[in-house]
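This document opens with one chain alone, in structure tokens, the form predicted alone.
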Amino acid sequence: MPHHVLMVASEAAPFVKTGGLADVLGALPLALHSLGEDVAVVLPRYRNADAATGERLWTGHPVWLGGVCYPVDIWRASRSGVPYYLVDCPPLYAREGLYTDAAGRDFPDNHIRFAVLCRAAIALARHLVRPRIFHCHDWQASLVAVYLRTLLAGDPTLMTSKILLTIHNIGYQGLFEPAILPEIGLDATLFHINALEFYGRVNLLKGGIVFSDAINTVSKTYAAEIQTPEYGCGLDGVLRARAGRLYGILNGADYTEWNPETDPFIAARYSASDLSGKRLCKRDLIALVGLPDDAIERPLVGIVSRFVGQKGFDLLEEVAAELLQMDLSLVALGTGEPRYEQLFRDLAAACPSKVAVRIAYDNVLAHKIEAGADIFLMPSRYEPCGLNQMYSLRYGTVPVVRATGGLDDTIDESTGFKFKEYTGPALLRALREAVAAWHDPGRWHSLIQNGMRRDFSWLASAAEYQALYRTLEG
């Protein structure tokens, strides 16, 4: 019997994407649907949303918050049998950015933007979808739990519904000043330590943790890590209090998009049984980024990432001089904090024969790096799940990762290299081990074969969510 699940999130591929959350909301609902679940998804209809066509179901539905009416239209699109409901409110969502302006500043009305999303999702649930489970993603959807368990606790159409909150990255919590509570239709009595109060501010993710029936995050190791002061970002105590209802379910990899046997973006397709195309992909990547032809004879390290502190690039900065002395080449793709963008520019300027950098978001180049690199580097300070290391395994690109979160759960000594201490020297040791292994063809071939045979498909993850839904419904 299907569980009738309504997912609420701030982004979903292919409609709109800034990161891994969108990948999850693009793949997990389809995998659940293929297992027989009745799943629907609600997200905002941003101005830059791709594939946001479809049929308009509702026009001018009033969403009231703090005495202000926000009329919304509801659009429905479908992907492989899964309905996606897009909440259309141009004053809130028709902007250049999803969460921030052109200068990278959070929109000051983000609390209202995502409160409207949550209330619109609840309206859909009451009048159209009738879910038995609300599956909320990150702080932007956490108010669903708060509304259902406070303002709407007596609603007969919703009171038996269960709520699951998935935390994709606890570093993003939705922090606001207490004055926003009436603006999102909540009473000031919720501003206390056992509800929304967090060191003098309102914390929407905390509200989701407190009021949901269960919480999960995107790897088993990260579920343990976020219960510690080092990784919990101030919420470790709240999570320890709910440890009996906190689960870790690893994200899956979308092999319909990330598969060297079918990838339309790479120079040559290849498989575990025929790796000849991988060298052609390496040659193509070297030429594309402007590295010298003889780089084909050195190990090529790839990076595709947001250039932010979480991703461990301060370690790279710490050992930059030693890195440039190693017998390898490096190609990096990403955007992010000016400090780290400049770090990569400086590396390329200091040694253009070894380092190539593209400060951009470029999906085609990301595929070419996965296919053309020999080694993929992810030295993250923390990593809730991580997807690129899974893609790298499938592409025969050996990961070098820090042993944290999903990186620790997905990479072992038979498929890659890990370092535990968060230090530059530990990173260098792991990278040197990988380079030494590259010079041992037998060992390297074994690492590639083991990695390419690993299966992190979404069906396995979806089956774990099914089991969690059954637990929720008792």
Ligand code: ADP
Given for the second form:
Amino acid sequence: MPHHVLMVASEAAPFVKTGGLADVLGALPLALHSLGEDVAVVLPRYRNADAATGERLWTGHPVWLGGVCYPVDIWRASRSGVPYYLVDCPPLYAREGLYTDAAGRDFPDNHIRFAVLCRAAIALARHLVRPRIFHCHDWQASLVAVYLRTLLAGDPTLMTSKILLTIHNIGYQGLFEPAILPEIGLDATLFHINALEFYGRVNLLKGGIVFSDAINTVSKTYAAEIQTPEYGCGLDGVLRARAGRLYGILNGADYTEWNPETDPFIAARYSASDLSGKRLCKRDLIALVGLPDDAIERPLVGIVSRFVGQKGFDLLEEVAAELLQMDLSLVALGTGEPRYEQLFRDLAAACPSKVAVRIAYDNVLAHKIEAGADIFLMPSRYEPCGLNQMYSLRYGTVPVVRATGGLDDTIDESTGFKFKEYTGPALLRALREAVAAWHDPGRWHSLIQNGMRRDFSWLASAAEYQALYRTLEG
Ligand code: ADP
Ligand code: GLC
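Next up, the form predicted in complex with the named molecule, please; the one we just looked at was the form predicted alone.
Now the complete complex, all chains and molecules, led by this one.
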């Protein structure tokens, strides 16, 4: 069945999620569909794919790479009229982690895992979907562009299709040793500065940038930032060379999942016109994480995050002593690098009456924190878009953010608090301002009201993608 747009990505909610990419792949295709766009999605079928993965469509389709055959099955699940095709190849995808083993090490065959995903997507495109647009997400899908514009450039079915690459995070580029090229069926001549070569290694995201017809990232500010050496992670020059084809489209927030008026996970539902439920949610959260009852009388700061360098928690470490002096409570939920997990454990151990920490991935608790906290903290070193600050606005939880990327584009002085300089004292100043505002009920009320009335729903972003597809088709 032909579809106009075929998206390729490594995760999509509700099938499988490690971060915001999955939220986007869960919501954007449906928003596009509601605008009349004909869209389908391809992703791997991991062991943890926990939603129904539908019906088996193909069995044992051979994907040949570098003289090795990887037979794949294709499953199809439909979500509100959008088909999600899941590529099933248990030796490659049926593992505990998506990208890394239990110790956090990248799987050594990630290049093959995502090359097979891309080749399977192209096979689906050729035999079934016949898309006019391939919409690839991040380095895991970048090989679609490389294959289509090199090895398969003469394919009559696909040669007029256009390719859009969305970069969700330039910190992850898919870097490998040059020896992998034959294993993913690519010629050694592609190990070239104008193609995949990057400081002596193979860079798959660079391949996506070079061979796609257009590139976008997930906020306007981040689109500008990644063209600078400070934020480009070495790819700023390649991106500047493609500046005329580089766009910024802000992500949306999925208000069917994140809405305090309907959220099934929180203790009480509430809205901008009746906030009484929010206090119940705060009380519930305090009890759940084991903070003392009188924490209800203090501002409660929430964090829900991957614990990685990007998210700026080294700033918290820098000002930990001052933070623990402040008259507030902190509840943090996340998993990631041992260094940051330890930092949060140490904070909780140093001051259990003020700090509660859960080292876990827990969607229900994430909702309870959005609803129960007063302030939501995102001190990111960089943030391509960031979704949690948008969820926070809807839950009447005032964001304190570093002014970078999508955080800068979504928060202003009428809805939250921003700091620019990447330092601990700058973070503390913003947090102190927020706490002072919390003690001024009139001011706090208007911050909450302004935030809850902001609308970052997906439809506006989807319309921008649709316009970009039209531009691509010329
Ligand atoms: P990123 O994609 O960089 O992790 P985003 O803000 O775009 O950042 O998206 C993060 C998403 O992942 C949000 O939906 C957030 O609620 C969720 N999330 C992150 N860590 C956890 C966790 N430990 N438990 C539950 N949800 C989490
Ligand atoms: C990435 C970014 C995050 C963004 C998400 C979805 O994981 O870190 O800022 O919101 O992708 O685009």
